[in-house]
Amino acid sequence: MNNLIVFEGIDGSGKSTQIRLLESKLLEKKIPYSVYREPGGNYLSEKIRDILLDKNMDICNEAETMLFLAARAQLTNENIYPDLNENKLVVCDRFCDSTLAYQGYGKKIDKEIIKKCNLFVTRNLNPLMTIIIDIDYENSLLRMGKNKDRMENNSKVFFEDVIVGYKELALQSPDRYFVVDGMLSEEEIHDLIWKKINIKRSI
């Protein structure tokens, strides 16, 4: 059964906070679950994460895209599929749409190539639901702070393109995406997400 729930949004949107709140709810309801982040979740993917976020690394856009995809391949095969096969609800902080938004819309890598590669590395796995926490660039800056990693150091134009990318993806598949206003209170966002997850899991 596909119980994959993905959180997406630009850096500083509040994904981590909402994932922690969701974890608390799942524990309270005694629902078996696991939580992963991208890139990461296992030894290889965490090593790739260290490379991708290293501010001293000069990585071209094509190599960056392939590194994200490699980390995703390992996470999907080593962690996500086994957990789904155990009927766990799998929560992932970023997945395929991050590469489309960041490298496709933000870095202008061919989106069709990214889509095909995403299908290849995940063996055609699509999330049950993708939650996009929508926030503007200015407010994301306030939340990120000054100590930014390599990806967070991208330009305003880049992040505005990423925001547009997420919105376009949501419009293309409204049944799978749930866009929530990131400027609502943490509790309001959590309540909206929990209600939506319950609706999706009952369909």
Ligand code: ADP
Contents of the next structure:
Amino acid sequence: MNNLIVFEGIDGSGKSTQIRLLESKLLEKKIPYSVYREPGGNYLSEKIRDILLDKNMDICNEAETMLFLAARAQLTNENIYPDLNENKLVVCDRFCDSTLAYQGYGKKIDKEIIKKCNLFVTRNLNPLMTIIIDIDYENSLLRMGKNKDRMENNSKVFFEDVIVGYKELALQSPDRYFVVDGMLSEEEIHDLIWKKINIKRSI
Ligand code: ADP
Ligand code: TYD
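Target state, the form predicted together with the ligand; input state, the form predicted on its own:
Starting with the chain above, the whole complex follows.
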């Protein structure tokens, strides 16, 4: 069974916080799981992450897109598929939709090319469920902290396009997405997500 659960949302929306809360629940319920972040999760993908987030690195939009995709190819092959084959629940902090939202909607790279490349690098893997934590740009800024990485340094307009992107993706396939209001309390968001995951896993 495909037990891949993905968290999406702009920087500072609360993904890591929710993944931590979900991990505690999975431990308590003794459900075998693994957690990865994108880009990252193995030696190669973490090296690519260092390059992508380095403020001193000048990367054109096309190269940036391909680097995110390369990191995803390695994570899917080296980590996600083996874990799914061991019947683990795999939780991923970002996946294919981040490239569509950030490089497609944000940086105007051709979305059809990104969709094709996502299928190629993941060998057609689609998440069981994608949770989008929805928060506006002003609130994300308040949460982001001062020491911004290369991607967080993008403009307000960029992040607003990314937010529009996530909303459009969710509208296009309502069955696959669960959009949750990121301004609720951490516990409220966690409860909503946990309920939704249980419904999805029992279908
Ligand atoms: P992300 O992983 O999406 O970048 P984080 O989980 O790291 O976001 O959260 C960014 C900041 O916002 C952290 O300081 C975190 O404590 C805070 N935060 C997360 N969720 C909430 C929430 N629901 N309400 C208020 N603050 C939150
Ligand atoms: P990270 O610190 O993991 O995200 P967050 O700040 O939300 O916790 O940084 C990853 C950055 O890379 C984030 O700004 C989103 C961006 N990104 C893309 O632009 N495209 C992608 O395909 C992925 C996976 C991430």
